[in-house]
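In the form predicted alone, a lone chain appears below as structure tokens.
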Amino acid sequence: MLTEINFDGIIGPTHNYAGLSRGNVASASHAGDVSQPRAAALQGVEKMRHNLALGLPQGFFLPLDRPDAKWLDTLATTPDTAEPHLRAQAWSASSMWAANAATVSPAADSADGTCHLTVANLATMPHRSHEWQGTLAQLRVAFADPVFAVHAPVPAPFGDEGAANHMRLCDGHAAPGVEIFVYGVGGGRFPARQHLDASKAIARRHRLDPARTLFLRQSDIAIQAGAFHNDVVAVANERVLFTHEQAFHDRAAAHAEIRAAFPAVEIVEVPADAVGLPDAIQSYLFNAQLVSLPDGGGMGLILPTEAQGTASVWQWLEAHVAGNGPIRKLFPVDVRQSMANGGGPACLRLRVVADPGTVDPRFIADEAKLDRIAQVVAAHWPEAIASGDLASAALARDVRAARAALLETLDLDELL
């Protein structure tokens, strides 16, 4: 039976605050802080437990091999001899944000009836640009069944950020939908990471119906305010588009295009005079998981506790729920370590519409498997990493051993 599965990235043992993500306000503001990889990973595990308890299918992806010595070798250096900025990029644990792993088009949307996944090239950020090889290898293991087609990335320099700049509207996850690609235009202080040519290439590759495929421009105001991905200012689920008033470059035209392509859409817009962009971005109001709750429970919003702690955001949300809007329940979760590095609940997950039976079962979560993951994390993940620790050869050996222990526990040694 086709259903939506959320695959969360397990936060890796090299989680650190190097401030590498230009345009990401949280990442920049915490640069140089001491990170807590063990706490971060356990927070991610608890989020997955929370979703399982709601009755939502849950999967996961594994951390990549870090520090990335192979990438440094292409730059004629090593983890021991690299300049500090290159070393930090080699240590990055940013693959934890699985929303950037790939763009996914369910089988119902493609002309060949196949679920297509195109791994993101993440070309605009050096620390992320070397993720795709490891991510592609993992996706090809998890989605090896012939009902899936897993594609290599669009070539650089056409930047592609995966599902973080992609939304889908539908009458039900298994029904044909309208896919929305949101791109940016460069020229400001912060870069536009998703390029229109990359989005169009993916739509062609996934064999999408042009009449049910939209390309909308993200607003420059949002990008320059720190909304480095569309999922910081908008999220969709089934018939609902939950969006900030300033998410799109031409709001009226964007809404008109969406309504023309999918007349059943319900646009839930948060006005800028109720929640300004700074509060929306700081709280990651829209970087939440908007999900359909089982057994007719309506829609719920799995959002960071920071949203609850931001007065304007929580006031708007409580009024919306009290007013019988489509979002019926609010579920704050603690992902503070990820938030401090610039990623909320939606960043941590990739949505795939599939029959769980067609996915490699080693990537599907249950309570027992999450217990095993938590045990490995508690035993092997570093408690803290300071910026100076990235030069430690001993720590490099420890984090590699930690990842190997997790892969062995989950019987995924082929990813070593």
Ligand code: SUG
The other form holds:
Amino acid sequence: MLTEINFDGIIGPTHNYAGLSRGNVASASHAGDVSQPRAAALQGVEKMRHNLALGLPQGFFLPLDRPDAKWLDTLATTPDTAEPHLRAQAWSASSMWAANAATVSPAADSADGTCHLTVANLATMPHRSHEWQGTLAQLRVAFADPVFAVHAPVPAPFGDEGAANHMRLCDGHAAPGVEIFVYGVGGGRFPARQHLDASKAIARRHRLDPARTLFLRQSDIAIQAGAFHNDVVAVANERVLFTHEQAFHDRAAAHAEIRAAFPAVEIVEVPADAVGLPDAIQSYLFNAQLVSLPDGGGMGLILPTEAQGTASVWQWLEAHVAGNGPIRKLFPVDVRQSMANGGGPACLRLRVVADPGTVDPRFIADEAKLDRIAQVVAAHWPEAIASGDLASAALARDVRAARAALLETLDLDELL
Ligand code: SUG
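Instead of the form predicted alone shown above, give the structure for the form predicted in complex with the named molecule, please.
Okay, now the whole complex, with that chain kicking things off.
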């Protein structure tokens, strides 16, 4: 049966705070902090456990091999000898944010009836620009069944950040949908990481129907306030678009285009005078998983605990739930370690509409497997990493061994 599966990126043993993402307020403000990779990964496992307990199908992706010696080799250096900024870029555990792994178009949207995945090039940020090779290798294993087509990235310099800038409206996940690509235009203080040419290339490659494909410009105000991806200010699920008033460049025109392409849409808009962009971005209100709960339970919002701690945000949400809006239930989850690098619950997952039986079962989670993952993390992930630790050859060996232990436990050592 076709269903939405959320694949979460398991948080890798090199998780650290190097302040690498310009335009990402959390990453910049936590630069130099001591990270807690073990606690971070366990928070991620708990989130998966939580969603599984709600009855939602859950998968996962593995951390990539870091520090990335192969990438440093292309720069004629090594983890031991690299300059500190390159070393930090090689150590980043940023593949945890699976929403940036790929753009996914379900089979129902494509002219060839195939589920298409294009791995993101993440070309704008050096520390993320070398994720795609490892991610592509993994997607090719997980989605090897011929119901899927896994594509290499669009070429740089056309920046593509994957599903974080892509939304889908539909009458049920298995039905044909309207796909919305949101791009930014550069020139401001912070970079626009999703380029229109990249989005259009993906839509062509995925053989989407132009009448059911929209390209909307993200507002400059949102980018400059720190919304480095659209999923920091908007999220969609089935007929519902949950969005901030200032998410799109031309709000009225964007809403009109959306309504014309998908008349059944229900736009749930949070006005700027109820929740300003700074509160929306700091709390990650929109970087939430908007999910259809099983057995007609309506929609739930899996959001970071920071949203509960932000008065304007929580007031708006409680009023919405009390007022019988489409979001019926709120589920705060603790992903603080990821949040401090700008990654909320929605960043940590990639949505794929598929029959779980067509996915390599090694990537599908159940309670027992999550227990095993948690055990490996507890035994092997470093407790803390300070910025000076990245120069340690011993730590580099330990984190490699930690990842290898996880891959072996999951019978995925072919990806070592
Ligand atoms: O690309 N942070 C990530 C956060 C990605 C969030 N994803 C979505 N919004 N979907 C980024 O900016 C911080 C890394 C550092 O500073 O070490 C980082 O890469």
